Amino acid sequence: METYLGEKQQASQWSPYINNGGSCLAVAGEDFAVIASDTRMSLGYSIKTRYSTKYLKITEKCSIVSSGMQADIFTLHKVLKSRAQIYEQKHGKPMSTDAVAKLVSRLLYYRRFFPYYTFNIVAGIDDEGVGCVFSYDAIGTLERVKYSASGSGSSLIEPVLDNQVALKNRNDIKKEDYKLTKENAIDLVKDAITSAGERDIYTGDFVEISIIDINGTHEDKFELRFD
């Protein structure tokens, strides 16, 4: 654009969205699910806080992790938690994992014209006691998968899960003979997000990890790099 004096006028650029970085992942087994996320909140090359959670336990058998814009993550988690509490008070029982997965999908879809800038993963145990993971796009399209990753470190984590969980391009192991145990899944999730923290500057500080099985949810926390 040019003014009448021939000077170039620069159009201002503004977006309501920012990406605060961080990484999330989840892996499902036969009777368990492991879900994890880091706690670093960044803006550009600045670390705003080292203790910003991306994790929410919805029920004893279902949790969610979200990456993207921290303000939208907080809002979505608050709405989701309140809807889960209303459901439990109304029906006298907690929501199933499948119901939570569909609720998240609808909450995201209702905001499709001004979406939550969040990239979510729901993990837990379904009604049959089988581990499950649900991945989403920004407007609520969901898919049930065995594993998923989102966030700034997802491109580093996904290949590890492809190789170790889906056994893609593996000739040394037969898929029908392979069984992912809970202990192996926990170690894999820890190794995957730790390795992402070594290469991705937006992933670091602490990891909140949750192991979900038929007996409920066990939560743990460990350190990553602080630089």
Given for the second form:
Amino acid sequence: METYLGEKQQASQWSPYINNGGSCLAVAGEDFAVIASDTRMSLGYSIKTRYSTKYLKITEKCSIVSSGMQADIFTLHKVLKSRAQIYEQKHGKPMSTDAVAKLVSRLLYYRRFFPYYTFNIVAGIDDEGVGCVFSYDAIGTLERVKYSASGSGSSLIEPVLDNQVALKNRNDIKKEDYKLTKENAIDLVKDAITSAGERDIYTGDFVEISIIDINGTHEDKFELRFD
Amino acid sequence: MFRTQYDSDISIYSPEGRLYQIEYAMQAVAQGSTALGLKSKTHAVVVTLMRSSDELSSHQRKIFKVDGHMGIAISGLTADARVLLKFMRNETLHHKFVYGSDLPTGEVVSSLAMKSQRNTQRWGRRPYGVGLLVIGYDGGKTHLYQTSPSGNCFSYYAQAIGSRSQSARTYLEKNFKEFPELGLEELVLHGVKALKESSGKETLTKLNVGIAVVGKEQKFEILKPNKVQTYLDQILQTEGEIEIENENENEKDQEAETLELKLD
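Having seen the form predicted on its own, please provide the structure of the form predicted together with its partner chain.
Now the full complex is given, and it begins with the chain already shown.
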């Protein structure tokens, strides 16, 4: 909008994107993976709903959690679910975790010029039975990692995982002596997201946590703070 | 059926008002090996006889999954069946994507019937030479439909198609009144017994009998050969013939797995 002096004034432009908040994380172990997300959906300083799932089980060996805009998360998950079924019908077997990871990357890049406002984490068991976590940005940059956190609480969770899973900045423990057991990983994930819920206003209500190993996926749910 | 002067094109009626090309297409269905379906209040089952052209080849698959709540058994030209299967899978997946629910079996069968009819009234196309038995569970009810090259589709309590299917149909006609209240196991047993009626000289083994089930709290599932064998054993035991194939069992399992051609 130009004034008579020819200056441009900043009018607030309509944006197709909003952030519904929430946190997601995943940790990979030697033969398992743990993936979790909270279920609070916010808009501004209000809570829209205390239960809106950010988690999707794609196969028995692979799941995805996404934070960001709920509309895009919902649609991306719908598309992913359909694509997984098409793959299974075509190839006679479920998608491998690596295939899912690549597919998510491609689906996201397909929308390079009007991206899904989603920050995704894919976790599962790869073909060798080793736990894996894949983290993405909004347009599909893919990286396989040992752990990842995304969403409004990610800056609170990521340092905790750096310290506890990658053993960074620790003088008290040797890497060679340390092995992440499934029970430790589950506790760690629960504690990390609970702690994020303490300080991040957008994280809370319920957490959907899922443990993936060679036997399949075990899904669980627990409560966080409602404030 | 013998050649007449009114059968050279799909668009020619005979003086009796018949379209011979469609009837010939239905003959193609009757040439395929037997496929039969039956349903109770809670489950629907298809049982098929899978032919193999010779000892070296694998047995022709006749049962295919369409979606979690629906599947088909085919008789006739397998290649045509694949086209229809792809169509059904697309329809069900699209419905699931858009509406978030299972596409009712009756609706997909109607679409299939429309599609089949189109090929009976279009220049340069021929009818699909395959008959399908569609089983599904949706809306709290079980469904069994038969589709044919003519584009007709009907709902059935029980039906058999393919070669020698009349014997199976006779068995089903005798027993169908008791089907609604049966449990899954008994229903499958009836299906296998009916198949035995049409098997003729061929011995039923776990390699050439295909069984699939769908129903309440039962996603569409094609039974594994070992499970099929348990039903066959029950049938054979009651008839006093028990075939022991222990030595060949493992070999045949491996053969079956390596020769399984991926058809869809």
